[in-house]
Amino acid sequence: MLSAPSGGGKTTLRDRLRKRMPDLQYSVSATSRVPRDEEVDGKDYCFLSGEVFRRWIKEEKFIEWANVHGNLYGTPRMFIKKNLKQGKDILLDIDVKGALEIKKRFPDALLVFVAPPSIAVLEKRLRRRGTDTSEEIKKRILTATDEMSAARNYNRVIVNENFEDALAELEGVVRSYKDSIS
């Protein structure tokens, strides 16, 4: 599982492992909150409608869930039950608590949290993304450092200062984990 503040890299880091790891099964989550220009459905999320989100909470459709950000974010059980069954490892991008609800019940798993190097720098990363506003931003700084004190529950963590060194450290640790375990 790989965790981040909101702008810490985490995305950029994911789709680069999978191109380089291309056995990694992602896992798309779910949310309610609106897409984003260049997102697509399916493909960076699956975006549900509250009512929907809600209903398959009910349905037990998730094997974690959260809100965040005053949006809905949840794991699809099915493509975890199914994944595991074929014996495949699976990739998830998800918040600190998301990953920490899934490692209770999969104590095995391997968390990478990455961090940016300083508040500073993921502020000035989140200001030149241009998605959010400022008070926004001042939420997600203010998570962020709660996120960055939970990174002591994770198997690793990578400061991505530079993008090439932050991905070549999580590319070994994976491939170290999945010959440690097979």
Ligand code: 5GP
Given for the second form:
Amino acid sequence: MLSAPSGGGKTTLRDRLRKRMPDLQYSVSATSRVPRDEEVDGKDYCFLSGEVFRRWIKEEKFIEWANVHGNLYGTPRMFIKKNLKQGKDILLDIDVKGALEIKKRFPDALLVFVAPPSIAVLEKRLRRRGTDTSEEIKKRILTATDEMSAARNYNRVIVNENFEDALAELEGVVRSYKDSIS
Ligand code: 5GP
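The form predicted together with the named molecule, contrasted with the form predicted alone above:
So here's everything in the complex, that chain up top.
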């Protein structure tokens, strides 16, 4: 499982890791957030209205869900069940609360936290990304501070200072974890 404050470079790292390790089954989360320009429904997220999302919660379709920055995000239970049954390795990109929830149910899960070199760098990256309003950026910075203190419960923290180094480290961590459990 991969977590990071938004703007930490996690999405690019995740996508590159998936290219290098195509056997990892990526769990596409559901969200009530509106899609960003480049995002594709069913690939990046399964985009749901708030109403449908809340119905899915009642119907217990999520293995975990959380309210992150005012939007709802959840991991679909069926996908996880099906892939675990087939003995596949699953990659999740979820927030700290969700990751710790899953770790409780699956204690052997590997938790990797991608940290920015500093909060100041994170803020700069979020502004440069240009996808969030100032208000959202403020919220994301506040959440990031909390998330970074929760990172002590993770198996590994990777500081994303240099992208290629962080990618190599991430791949190494995942491969040695896979070797250790197989
Ligand atoms: P973003 O809106 O930037 O795509 O994602 C915001 C945060 O929600 C990120 O930290 C991301 O990891 C988290 N997130 C995405 N999907 C899920 C999910 O299914 N469950 C939980 N708990 N968090 C998620």
